[in-house]
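Just the one chain here, the form predicted alone, laid out as structure tokens.
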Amino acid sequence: MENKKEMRTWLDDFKLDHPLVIAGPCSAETEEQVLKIAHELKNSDVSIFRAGIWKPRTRPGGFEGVGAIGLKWLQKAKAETGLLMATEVANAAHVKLALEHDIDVLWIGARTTVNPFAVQEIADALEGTDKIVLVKNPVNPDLALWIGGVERLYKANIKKLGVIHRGFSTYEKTKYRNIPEWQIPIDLQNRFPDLPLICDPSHITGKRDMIQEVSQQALDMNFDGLIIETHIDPDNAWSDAAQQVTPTTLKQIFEDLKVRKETESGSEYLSKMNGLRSQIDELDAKILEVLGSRMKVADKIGVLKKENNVAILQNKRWNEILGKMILEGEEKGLSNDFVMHLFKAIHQESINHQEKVVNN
């Protein structure tokens, strides 16, 4: 991936004065449904129309897509609206059919990204293509696996590459369907700044009333675009009904979203910002100093437990700490999710310190 600059040229070709928008139904259901949604989106900020043709389901028995017949509907929608067409591919057979029907954008889903063999099969089938290929993050928060998927495609001489952030699965109950873990796509963006990064707020939230909020968060972090599931009758959609919005709602979201400046400018702004960043730097140093002191206390606790042959993990004590910190965090304006993640990390580091003491 040495010449990463080539990756952004396909995005520049759109010549947009706003972030790229990909929109359309979770699943193509009927020809009429596909055409109606496409026509309602053609005079909007949408540049690419998306529709699932093959739908990987967690359990058998659910709607798994209309199959190849849906590709003909996409062809017709493209001819009538001029929108580019996009769909998900999970194997070489899907790729072959999508290319035969001149689909413009192909994306690899989260369940496929976790399987390097499947990604390699798709890369081989796409070798040298000039189609746009997007890679969704794997189901679990594994940055290396995500990057590996992109690299396999790049080595297959596919230059029009991009990534989609759709959040990560978790056993914890949160307000999200898939937790954003924003730091992971940020890390990817820092490593490959010229790789277009698109946010999928539909799959992150799982709820249509949160689409606006998460879309704005993504734009605030300089994401290059959005992919939003859109349906003429969301409540009766054949798949993922709760997270789809109507074309009218989508257009209102576009009006309400604010695109921030990408660069910092202005002497007064920079002066104030530098002052605030200096404060942040000082506080960060104090946080590390406090955490270092806390771990020294954890080491002493480890010595005491070793002397008295006491187990390292004390669940009752840990739950008391977590509950107390969540309450105190709320008083200080910190979200429950943040406090939980922070103190779980601190707790794990404390356990690691104590284990070194006890097992030395």
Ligand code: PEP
Contents of the next structure:
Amino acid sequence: MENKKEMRTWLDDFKLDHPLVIAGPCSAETEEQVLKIAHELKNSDVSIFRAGIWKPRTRPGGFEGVGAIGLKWLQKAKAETGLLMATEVANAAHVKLALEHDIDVLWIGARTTVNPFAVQEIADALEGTDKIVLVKNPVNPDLALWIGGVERLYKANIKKLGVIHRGFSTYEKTKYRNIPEWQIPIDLQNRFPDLPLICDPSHITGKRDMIQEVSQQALDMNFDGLIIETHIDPDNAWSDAAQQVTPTTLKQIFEDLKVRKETESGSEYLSKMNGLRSQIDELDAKILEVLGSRMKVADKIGVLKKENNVAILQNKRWNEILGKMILEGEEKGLSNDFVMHLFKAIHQESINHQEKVVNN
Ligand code: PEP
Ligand code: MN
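Go ahead and give the structure of the form predicted together with the named molecule, now that the form predicted alone is out.
Once more the chain from above appears, this time first in line as the rest of the complex follows.
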């Protein structure tokens, strides 16, 4: 890996020529496990070692972390390898212990970010610290809640702040453990352009063989860093076994990742790009024009329905349109999912138009 963009804020202190990498096990299990992994990661692109000490588990009875004793192992790993140490904190007591043990980076987990009381308690306990604090997105796709967490920490005078995108829970099973919904971190980056944005492909994918692909996507979207769960013996890890990679695999991932430039100022590139962009602009204008015309027709249908006292929603007709468009979309190389979302939005807009006509 190499770097692509001017680093900003606290990331500058790392003086990296590549994106920031945080790696280490999901959980600290034993002193030996922590030290072994940290030594394997020592001379690599990794700057920060991660290990969960307190583990929030969905259901009781699982391994809930080794607790405060693990902080001593992290101190030892730091002394022996020089790596900075990161762990998750979920309440004021965790913060106090982590600070007492000189932990460098504290992250707030997805199950904590959803709870403003908990985030406020952590922010109060951290008030004014110069440690790096990273806020994971909440488990649900709620940008305001994520921003709220960031604001609570800003208000507590924490200067070295960043965010981690770890994907969002869904009820349906997908190929992801937590679906990325990339638009949400992108919106956050637009709102806070100076806030370092780190991707957690481990918790997004839940599977080690998808880590490379999602890491590459994150770098293609200008993420500033990656946090990747790494274990000496992934299959026998005490938590999140399926998604952890070995230090050797991690190094291979770094070799294969391509860090692309944020932009290019060469004149040949610019003139080609400008040509293509003006085509896009013209097509976008046409799309809007067509949609405007479609809504005018929808209004006329609304008038007809009103005159004949017919219901607005005609399910049979709507299902026919959707099915037909999905098939035709396929022929044009458009994914089923995209066509479905697009036509659901168009249909909703038509209904809104007709509601106005019928009820006025
Ligand atoms: C973790 O990082 O191990 C963890 C529990 O993550 P999340 O809060 O994203 O589920
Ligand atoms: Mn984990």
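Because the structure is a prediction, the values reported are computed rather than measured. Numbering follows the first chain given and starts at 1. Take the two forms, superpose them, and find the largest set of C-alpha atoms that agree within 1.5 Å; that set is the rigid core.
A.B. asks: Verify the C-alpha shift of Phe14 between the two forms: is it 2 Å or more after superposing the core?
C.D. replies: No, its C-alpha moves less than 2 Å.
A.B. asks: Superposing on the rigid core, is the Cα displacement of Trp318 between the two forms 2 Å or more?
C.D. replies: After core superposition, the C-alpha of Trp318 moves 2 Å or more between the two forms.
A.B. asks: Note yes or no: does the Cα of Asn43 move by 2 Å or more between the two forms after the core is superposed?
C.D. replies: No, shifts by less than 2 Å.
A.B. asks: Look at the Cα of Ser293 between the two forms with the rigid core superposed and state its shift in Å.
C.D. replies: Value for Ser293 between the two forms: 5.4 Å of C-alpha shift.
A.B. asks: If the rigid core is lined up, how many Å does the C-alpha atom of Gly333 shift between the two forms?
C.D. replies: That residue's C-alpha is offset by 3.9 Å.
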